[in-house]
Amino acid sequence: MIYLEGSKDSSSMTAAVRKSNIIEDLQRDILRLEGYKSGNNPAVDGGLGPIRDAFPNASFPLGVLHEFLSDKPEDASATSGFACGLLAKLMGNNGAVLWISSNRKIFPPALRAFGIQPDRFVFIDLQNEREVIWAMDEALKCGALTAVVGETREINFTESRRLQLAAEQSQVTGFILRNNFPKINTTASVSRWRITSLPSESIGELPGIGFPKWRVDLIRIRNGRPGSWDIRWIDGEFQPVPKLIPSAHEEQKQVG
């Protein structure tokens, strides 16, 4: 009788494991059909800290379109900085990025702060935003690029869908930076982010500006979990901002 009960328990565990494996295989198939590149990217995922757990399979989606929103100049600068940190991980030692805009604000020598040599970026400055969307669509079809960044205020669903399809086909990752956007509308981007600047911390007792620090809001992520994190860039890595433990004196002040 004991043997039979043990066999029954073993069979139940085997069936549960088999069912779990089937579900995982189906989830991977669905992600692949939706354009996600299979497999992890340690160079990117390893430097994202807690953010990586928000993505499907805990891996930053490659070969898709990511959308970033900012409505103030300081937030646009923070967004560019955060995007450059991501691009540095994507590019590795031999990648190349096309940066397309009609009103470029980024200062190429500043890319070195994120471990990027400026000559690995190709900047295309165009006359109007309609040309930016067209150029980005064409650039995303070039598999020799690591990523394509486009700066524009507006993009409609049809345009974003075209960019998403081009990225899926070539597996080139697309970043669309919507600075001073007029309204939030529906797009086909896989993710939607909002990056805001936070006060930097001084480096020890040294004067001047400290390490960049941002609040990262992942508003939408397909098949993932949106969230909010305070992140800083130190020594070529994204790191979570440690929560300060209030001293006994500060706690006493808060209480009364």
Given for the second form:
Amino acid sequence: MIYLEGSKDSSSMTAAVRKSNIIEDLQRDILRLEGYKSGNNPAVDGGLGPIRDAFPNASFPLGVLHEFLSDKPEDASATSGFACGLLAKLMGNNGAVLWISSNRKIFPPALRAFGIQPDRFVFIDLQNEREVIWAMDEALKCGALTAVVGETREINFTESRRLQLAAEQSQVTGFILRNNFPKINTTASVSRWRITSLPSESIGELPGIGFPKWRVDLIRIRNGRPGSWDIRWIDGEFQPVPKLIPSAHEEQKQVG
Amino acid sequence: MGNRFVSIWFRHLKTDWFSIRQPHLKNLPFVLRTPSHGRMIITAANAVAVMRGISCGVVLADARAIFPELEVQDDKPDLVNKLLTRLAEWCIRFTPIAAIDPPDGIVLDVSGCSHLWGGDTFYLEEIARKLNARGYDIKLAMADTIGAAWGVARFGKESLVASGMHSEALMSLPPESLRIEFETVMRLHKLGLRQVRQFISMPRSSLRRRFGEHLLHQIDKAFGHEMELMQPVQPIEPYQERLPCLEPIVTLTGIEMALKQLLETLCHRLQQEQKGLRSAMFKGYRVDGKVEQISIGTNRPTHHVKHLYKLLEGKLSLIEPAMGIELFVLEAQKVEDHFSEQTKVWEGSGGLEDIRVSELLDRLATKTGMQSIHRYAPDEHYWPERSYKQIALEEKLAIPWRTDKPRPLQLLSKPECIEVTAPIPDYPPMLFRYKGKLHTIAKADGPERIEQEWWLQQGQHRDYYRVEDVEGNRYWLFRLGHYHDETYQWFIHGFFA
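For comparison with the form predicted on its own, provide the form predicted in complex with its partner chain.
Below, the chain from earlier opens the complete complex, with every other chain and molecule after it.
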């Protein structure tokens, strides 16, 4: 219950509050029925700051499929950086991640800078993208994993639906990294992200490159509010840059 | 029919083994040494060395004084037992019961075996010939008791003691032939008892009083008054199951049933012996003589029937029964220890140790091949491409991952050539062109020089720079070679997040 101070018409206010409470409860019920766990994931949400508010239940959705888009290798690197930051939080001390790819560029020793023990990753290197989708499907059914990352350019709706269902069933989180994707198509993934690198800010008077900084665009999120944020990666933690930029989608929604 | 035993005496067991592996040692005086109380002691000498008066237990320096050109090698501990066990297993071709008799012998229970070789003489000749051909210098004897065979082999002149004649054969041998302690032997010699016949008829009570209980036991064993037990070697049975069929099998259902049945029996055995298989082969022998086979591998030892069945099932379509398969064989080629209590602890805990992860990887490997699965550990190299190495799923890290130097999250498998404008030597570049696009550099760190590891590969060093262009993209560039060398080249090697 919210305590309202100095309310003049207390009876009508309490009624309104009660109504909004009921609506909130119902919304939470709907989310639960849709497969979102109601509990927070403090480990993941910790550093995300304002981005949290975009998620349903204000908590990073686990056991679902997330899609990351990028169209040049520089952004692909930024995307994998952001994804690794999330994975590090997800994995904790005893997680295991399968990284499935047909054209892997990830440099294992660099993962340590993102708070990941690179030896807790198992890399599956396959011949083509169809095998990647098949392997992801198999891996997402294995409840002992923390997350499954798949690198593929293309994925159609049916395939993504299958992966999403597998993820919901096993509560394993799936990440699809689509670098150099041919076209944006409809997929069954719960969210669609786009990460681009931003010029780093110098640390005080020091010359050289500062901490990694990215523009995080949450283009689509089921039952959430898309948005755009600037975020930095400092000493193994996300640190949002306070300024909030309303995304194009948000503006459209307001207009409509 | 009475029992018959053969005792084989390897006169130079260890040195023979070395000579078989290094044939040039055969005709040289050659000894093995081992450190003891700060000195080198000779533990074995070959026939040539013995002829020159060098024997076991002598200090190496003394032996060198006798014969300076002595060939010396380090002794291997536990060699004798391993070698004897292997030889005893090999001797199973002559008799089903063979036992090792350390430090230098093998005992065979050959009761009822020799007639298969055409009599005792031929039998013994065959054993001696085969062992000599392998390069071992042996003496052997056959008698009714182990003790008599042992004594005759080492101290007798004949090798064959006829049935019932072992007591007579022992009479003329020295007391050592009774396998008694060195002190007792010395005492017997001191008393002038140089042959068994001289003291064998003495009253037992006085023998016991003088020389102890052990001598009487050994006499009883040698003369056959007391049973002597052998501990035969047991060779490891191969993990293999066979299923012959009355009618040739042509249907998939039939093959599946055969596979299931074989897996169940094999896994049952594995489970009882606390083993798990790492690789298995399923063979079908066809009526027309061809062999159809499929094989699988696993990441962790397992004896889980359902899981293994699923792995093999995926490949069953590769078996072509044609006219029919008459014999199925399932073979576990690689078997490792597997303790089932452990899996209970790990189960459900998640992470790489979880059994479900290794089962998933097995499934992936069955379809895409074992070579597609990689797990990495840091390696002790600075050169970026060599800074990590592949390890198996259950391996632990030997050294921790380094975090002190910045490394790009994405590394190009092969550095790509770029055009660069750099102002002054060893300064980071100002501009570079990569894939037709011009990048203006705003910030840079470096250089970090990484030298080529000359003991592995020849080549020039790399000077790495971490740069950021005006758009905010971060790259890892390097210059190969010195700025002054004219031949230097610039490359892009990775992308930072």
